[in-house]
Structures are given as C-alpha cells and as structure tokens.
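Just the one chain here, the form predicted on its own, laid out as structure tokens.
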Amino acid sequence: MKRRTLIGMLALASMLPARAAEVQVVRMWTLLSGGDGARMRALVEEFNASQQAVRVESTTLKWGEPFYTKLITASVVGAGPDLATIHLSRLPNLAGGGVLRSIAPAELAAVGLAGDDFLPRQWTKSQHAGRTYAVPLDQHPLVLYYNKNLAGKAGLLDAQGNLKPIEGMDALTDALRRVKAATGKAGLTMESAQSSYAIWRLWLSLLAQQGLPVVANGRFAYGPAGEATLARIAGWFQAGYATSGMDYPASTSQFMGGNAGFMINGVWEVPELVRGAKAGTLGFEYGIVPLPKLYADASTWADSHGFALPANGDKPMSAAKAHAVLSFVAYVSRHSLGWAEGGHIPAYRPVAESPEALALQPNAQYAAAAHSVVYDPDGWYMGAAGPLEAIASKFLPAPLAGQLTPADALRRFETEAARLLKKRAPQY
C-alpha cells in the first residue's frame, strides 16, 4: 500500500467515531446524469457506507451551460455548493474568473493525495497560474464504434472478427460507402442535428490531426484546412452515407437498433452497449476503436471530468469541511476501477494503470486514444457547452444539412465568434 494512500485512510479513520452532530455534511453539485450519474450516486453511497464521519449529498443539475450559469451564480453569492464535478476545460474560465478556491499541496496531502498519483496530461489540464483548481476524474475521447453484423457484411473484418485497419480520410469514406452499399443501412451516425456539439468535436480532432489548432494567440488558426476538412465531413452526409439532422437520442438508436455500421462518439455510449450485450436485446455484436488516423496522426477530441471545490465568495469554508471534501475525492479516485466501468478513463494512476483497467472490456479495445487526446485550446471562452462551442453548434452542422456551404458556416461561425476573442476574461 502507498504510504500516502495509507496517510489518508488513517487520516479518515481519525475521523470515527463520530456523534451525528459532528458529521460533516458535503453538498456536492453534479452534471452527471444517465450512467455517469448512476454510478456517481453508488459511489456517493459507497462512501456514505464507508464510514460515519462525512455525509455526500448530491444534486444533479441540468448537463451544459444551464450547470455552469447556476455554479458561477451560486459561488458568486456564497450560496454554491462544497463540491462539484466539472470538466476541465471549464477551467480556464471557472478558476480564472474566480469562481473556484485553489485546492493546497498539503490539503492533498491530507487525504493521501499527489499530482503524480494521475496522468500527467490530465493533472496539467487540472492547474491554473500555477495552482491545484481541481482533481482530475477521466478523460472520456471521441471513438469508432463498430456493429460487426453489417462490417463484416462489407467486408471490413479481420480473420479474427475485429475491424480492419483504417487509415486515410479516403479509406474511412471508403468503409461508409461499403457499408451502405453491402447492407443498405447507414454507414455512419452521428450527432448532426442543429445545436448539436459532435461536428465540433470531429472537426477539432481532425484539425488536430494536421496539427492545427482552432484558436492560436487570440485568432482562428486553422486557414483553409478548416473549410476542406468540413467539406470532406459533410461529404458523407450529402453521398447518403449518414443522415442530417439527427439528435443525439436519435443517433445513438440508429446504431443501437443496428441500423448503422459506424457511430462516432464518445466513450460515454459505453454502458449501454454492454447492458444491451448482456441483456441480449442489443441484437448484434459491436467493437470500439480510437478515432482512426485520417490525417497526419490519430489525435482526437477529448474532455475530462474532475472535482472543483467553488469559492462561494465571502462565505469560503472551513479547513474541516475542505478535508471531508478532499476525504471523498480521494475515496473516488481510489475506487474509480467502477468509474471506468461507465467507459471513461481514469486519471487516477493507481487504477488506470492496474491490471484491472488494463484488461477491462470494452475498454481495453481503445484505450490507445489516451496517447492521442486533444482538448478544447484553453480560454475563457472554450470547453465543453461554452461560449464559442454553442457558437459552433450553430453553424457547423448546417453543411451536413446542405443548408450552408463549409466557407459560409465557418464565415459565420468566425464573425459571430470574433468577439470572444476579442473580450477581456471576465471576472465573476
């Protein structure tokens, strides 16, 4: 056993017993809702089950910006939770505009808890000038999964029953064409509707692939590989490979009813994939594989969750009341094997880099993404259901439609956004 991990089990232990007037209760603010949020609330009563000293009691909160307004709102006033979950490429902007307290060495000292006990990718995306603003949770990427029924119809299978190489943006387009050709299902499905966040995602990521950024020093940095990559995605759409408009519940049943031999989403998707598999009422045999290698590398858009401890203005907490919160994140971290069984990732070495994780399925079958992952660039105005991605909800799917061209979406798109760009960060 690790001596820090040893420090914080004894460190809640000297907690026990406790009389009721001394349990700490910790009110914890959530966006985690279908089996993320299940398998929080069973960690939340792992927890509570654990011990007698601090209670969790968690709220779960509209996922998106209706989250982030009422946790911004909240803290400003003193009136915000002790904790929340958050994803941390919110964090420029929840830290910096003074949303979030700093989280001390020593505080994570406490409970057992270092910066080298995660992956180092995800810890740096939990800093801020040079503090601790949140514990990293996962990382949850973009991925391809696969229904081997109508694959192998199309002849995209190996010996062995998995999906075969794809690299190229040609020979991706090519494997949709096959499908639809050989099964008369969709080759792909995807989120596409207006107001939807995939075609962001993917265009991130195949920028990245070409080692562009979206926003480089205050400005859109991607020059004319914005408009052609957006053109070759909308492609699929206008040749019938994939269908427009759809929303997200109507992607997801499209490949879950096995009417669509690719989906490109993220690992969240997982879980009912394998409730459905074992349930036996999934109805074909399906694979997952990182998001291929269609440009120069296989780099792919990916957020992660993590807990944040808000600042709540002048009503800051006490030094108990910040050990029973840290005391559950690292309850969590430690225990994050039934985290990833929700088909994240976790940043929590110990258990990321346990033969357990390792050899969880489906997991194990795309955990190479993890090399590959991108986040949204950092600024106040970036990360998940933010400024600029609402902004690009907007106009970025209208090419898969054919209700705008590539040039015209991203003219939009940049003249609408120019002004994030522009705005000082604000302070809340």
Second form
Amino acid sequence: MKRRTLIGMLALASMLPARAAEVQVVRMWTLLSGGDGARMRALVEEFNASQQAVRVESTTLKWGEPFYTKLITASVVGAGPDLATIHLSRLPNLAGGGVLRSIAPAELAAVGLAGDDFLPRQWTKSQHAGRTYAVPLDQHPLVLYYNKNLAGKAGLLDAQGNLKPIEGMDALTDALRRVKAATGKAGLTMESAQSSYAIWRLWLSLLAQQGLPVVANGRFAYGPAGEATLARIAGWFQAGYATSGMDYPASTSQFMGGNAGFMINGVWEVPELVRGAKAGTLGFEYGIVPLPKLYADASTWADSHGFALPANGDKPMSAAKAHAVLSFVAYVSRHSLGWAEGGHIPAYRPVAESPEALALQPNAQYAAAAHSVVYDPDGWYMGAAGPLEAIASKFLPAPLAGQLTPADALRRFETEAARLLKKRAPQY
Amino acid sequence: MTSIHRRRETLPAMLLLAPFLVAFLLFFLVPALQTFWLSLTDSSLTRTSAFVGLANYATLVQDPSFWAALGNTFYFSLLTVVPLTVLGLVMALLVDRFTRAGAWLQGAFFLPFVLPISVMTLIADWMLQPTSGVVNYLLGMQRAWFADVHWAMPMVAIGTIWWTVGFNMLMFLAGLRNIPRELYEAAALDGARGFALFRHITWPQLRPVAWTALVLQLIASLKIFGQTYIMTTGGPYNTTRVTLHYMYETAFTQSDAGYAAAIATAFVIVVVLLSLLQGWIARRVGGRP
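Switch over from the form predicted on its own to the form predicted together with its partner chain, please.
Starting with the chain above, the whole complex follows.
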C-alpha cells in the first residue's frame, strides 16, 4: 500500500514537468487600439491568470488594410497567428478566399458554446457557405451623440432633459441649424477629411432607411437617391452647421471639447465620454440615441468584431491547440460585459440579455439601435477597410468640402470601383 | 596571339563581374521576368493562377484610373525634374564660388538628402499644418494644403525638391571641379568676365553632367510613391495618386497581383521610352557625343 502510494507519487511527480511543458501558447493578432485594445489586453490577462493550461500572447497591429494584408499573406504561408480578431463584414473575403479555418460545432460544444448562444444576426454574419468561420464578439452601430447643454439652449430637450425625438431629414437639419443659431457652436461634428470612413457609414445607413442597398447583384443599386442623400448630408456642411475637412481626432475633440451639439459616430467613443464624465473633465452632460429615423425607418450601419482562426496554409492546428484557442474565446464571450463597457453591444446572449448588461449606462440609451442595424452588403470587396470602402473614402468626403458635386463624386466612385465589381472573388 | 590574350583576360573579368551579375540576375532580372509573367495571369496577392494572355493589358489601356494616375505622375515630374536640375546647378555654382563658406553651404544644401522619407514627410506635414503650421503663419492663412486640389501636388513637389536637390548639387559640383582651371585663365586673358565665363566655358563643360542629371532625375521623379502615399494618401479624390500608388492599391488593397504586375510592366515601358526620347533629344541638342 505504502509502496504503491510512493510509486504513484513518483509517477505523478514525473508527470508534472511534462504537464507544465504542455502549456498551450495561443498567439493572437488584434486590430483593436485605444480603449478597445486596453480592454482586450485586460481580458487576456484575466484569462491567463484564471488557469494554467493556456497562455494567450496578444499582438496589436495597425487597424485597417495593413492588418488584413498581413493576416492574409501570413495565413497563406502558414505563418499566421492561432487566433485573430476580424470584422464580420470581411468574412466573405477572408473565409471565401481560404484565409480562415472553419470551426466545427463539436469544437464549440467542447468549450461550452453553441450557435444559439449568440444573437442571430451576428451568428449569421459568422457563417460562410454553410460553415462557421468566426465567433462573434459584439456589434458596434453608428449612433447620435448629443451635448445636453447645447441642445438645451437650442430648445431640443424635453422636460426630463433628454433629446426630443427627431424624425426625418428636415427635423435633424433644423436641429443642427438651431444649435448653430442659439449657441454659435457647430451643430454637428463627424469625421469628414479625405480618407474618412464616417461618410460611407452614414450614407449606407440613410440609403438602407430608404430600402436601397449600395450594391445588389454586382451592380450599384442606390440610383438617384444616392446622390440626393449625399447632397442632403453635404448641405449641412455647406450651410456651416458642420466643419468639413476634419480628421477623426479633430472631429471627436470638437465634440469632447463641448464645441458641437451633435456627433455622428460609432459607439466606440462611449468609453471616452464615460471617462471624461467620471473624471469631471467633460464640462457638459451628454446623451446618446440611436441614429434617428430620417427616412422610412431607423436603419443604422454597424459592424461586428469576431474571433477567427487563420487557416495557416499547410500547417493546420492540432485539435489540442484548437481547443485551447476556443477556450479563450469562450472565456471572453462569458466575460464580455467588460467589453460592453467599451460601448459595444455584446453578441453573447447570456451576457447581452443579462440584467447587468441591460442596465449598463449609457449603453441602455442606444440599445434599441441593435434592432435595426445594417452591415456592408455581402461581397468579397466589402467590409471594414475593404477595397470598396477604401474607394468610397476617397470620393465621398469631397462633396462635404464642396470640392466635388455629389453627382461628380459618385460618378468617380463608380468609375474607380467598376473593375472591382466585375472581378471574381480572389483565392489566396 | 590577341585571341589568347583576350581569353586570358576574359576569365578574371568574368570572375570580377560575377558578384554583381549574380546579384543582378537573382534580385533584378529574375523578379522582373516574374513580374512580366505575373502580368499575364489572373493572380491574387498570394496565389498565381490562370494564364489570361494580354487580358490585363487590354483592360489597362481602357482603365481611366490608370491614365489618371499616369497623368498625375507626369504632372509631378513636370514640377520637379527641371527645377531640381537647375536648382542643383545654382547651388553647385554657389558652393564653388564661395571658397570659405563653400563647405558650410555644401553641408546645408546636402543635409536634407540624408533624411529618411518618414522624417522628411513629417517635417513637411508640420510646416504645412492648417492651423499650427509655420507656412500658414507666415502667409496669414489657414489653408489645408494637402487637402487642396490645386496645391496638394505642388506642395509634394516642393517638399521633394528640398529633400533631394542636394544630390544633384553634388553631381554638378563634381563636374565643376573637373573643369581645368587653365581654361578660365586663358579666357580671362582674352578678356572674358562674369556670365561670359559661364556661358562659354562652364556650361559647355558641364553639359554632359547636366544631361545625366536630367535623365536620373526624370527616372527618380517618375518613380514617386512614398511622398504622396504618406503626405496625401493620393487625395484629394485621387488627384495626387501616382502610378506606383495605383499599382500598390491594386496589389494590396484589391488583392489583384496580376493586374498590378501589368501596371508595373506598362510603366517600365513608359519610363524606358521617355529615357530614350530624352537621350535622343540630348544627342540632337549636342549635349552628349
């Protein structure tokens, strides 16, 4: 008996170093910067501290085209990471091009995840050709931020100090005008310099509100409404309610500095406002509402982050490694309330539908936006910093600055993008 | 006798040339041929696929974006080639003229050339800032130079001239210092003064250097990519997007390596033709023997 215990202990002892050597290192690439980057780093550290079997090493790369180019080329030659954060809008390009490895339902089940755990819209966006290629993390729609002090002076608030409902393009235009007239500050701020993506997101939203897609069946399908809508937005800039030529940092600091009544931007600016309000540096009270119903409905552009596993060419990952990767993904899903503090709406339903998440401020103010989000249309050239968005970011800001007429800007946009729409989806 | 002698010299010559030839073949000629092959295929960023013959070129000649980019490249060359050559000559004459301050001037003129492109573009960007830049401060305006469709390219050109003129100055300086002093002395004895000395001695002696500088400058200017890519990202609305930038976007943003290779190959042909044309003009004008 004693002897057996000894042998058993010896055997156990001899296994210890072996087990320690079996720590699975998961290399992750993310494009998350700023507050998102800090929150993801915190989640990684918490996960690493919570167990010994898996250690996640995260590398942050430059957002946008450089990230995707690197991910694609690295994955093809088998030098990619084990895990990457991507935008679900890029899934048709990445999954269709063979850059990602599909995730089997059994692999998800092994870490306690299932498709039903995720909001249906985001889960659908994670599928390609009948397989799962990503685990959705969140959604981040475009919303309307407002400065209560300025909006109050312009008579736009109700008795409770919240924004009176705005409905229709004329009503919003009038609200911007009233802020400008009553306070002398800008009515609206949004990123508007050349190479801005904000105008694409707003334009896409307003077209969707009119039931029009940008592209359908490989053709531009927005028709005359595309030009009219762009002209309405450009009108705010021409009338002086908004300043053209503002790059992203300049546009957000205009709002944070209390110099604009409204800001149209994604929810990712929420943490900065929360921080400023908490630290007492903000200097005004703010509110957030979903993008209003300006045409037929309240459709608003959104994108989602998701976790994906690069295919890594002829170096597919072992089952053990895949399990380790997905156990981290499951951990983040279950702890995505922290992610919601970044303004994002979690995609994992047990968190998204929890009382804590529903009560979270200021997220609750714009939670309704989640019901009417539209993504970039499906297509290999679509999605965050994808080829078509890159082209749009060259031409759509020009009418805001009065450099091109809306018709001319769209004509150039279509000319430049024509070859893209005709091209077959690339295989990598 | 001579053939044996020649053969005896061939082997060492080949051996001495080998390091260059190997590097040239491996890193220049083979990739160039591969690029040409790629231009005949329908390839993505990472996968070479179907041979499509000249289809990419057929698309290219009807591609307004390509012609616009080529036009922007020529515009930039127009703004830089002659000014850079003339300014280099003037600077070299100044350095040569002032014996005591010459070394100091030479250093000042050449200094920007040693800057990496990232530093040069950063400096230009600071100086041209709409609200805080020194240029607008001096002019008393708030112009966003790089967002201005009329000013973006000229500003890139001015930045480039400041950055690279030092190299041309060095070439001219070397040319100037190769002119025998006796020529000037003889001319002075004949009563030549000031501009006459430049016109009848300096310029004829420098002309071959000037043509070389022009050819090198033309190729350098046509090759522009980094300055516009960093300072204007090709904007506003592609008015400063040059040929190589279009090639870059096609390959990396649009994952269309086949078409990008066709752009590259077509561009090489354009550059070679222009260089030949320039050489022909040079011979006609009598700059080179």
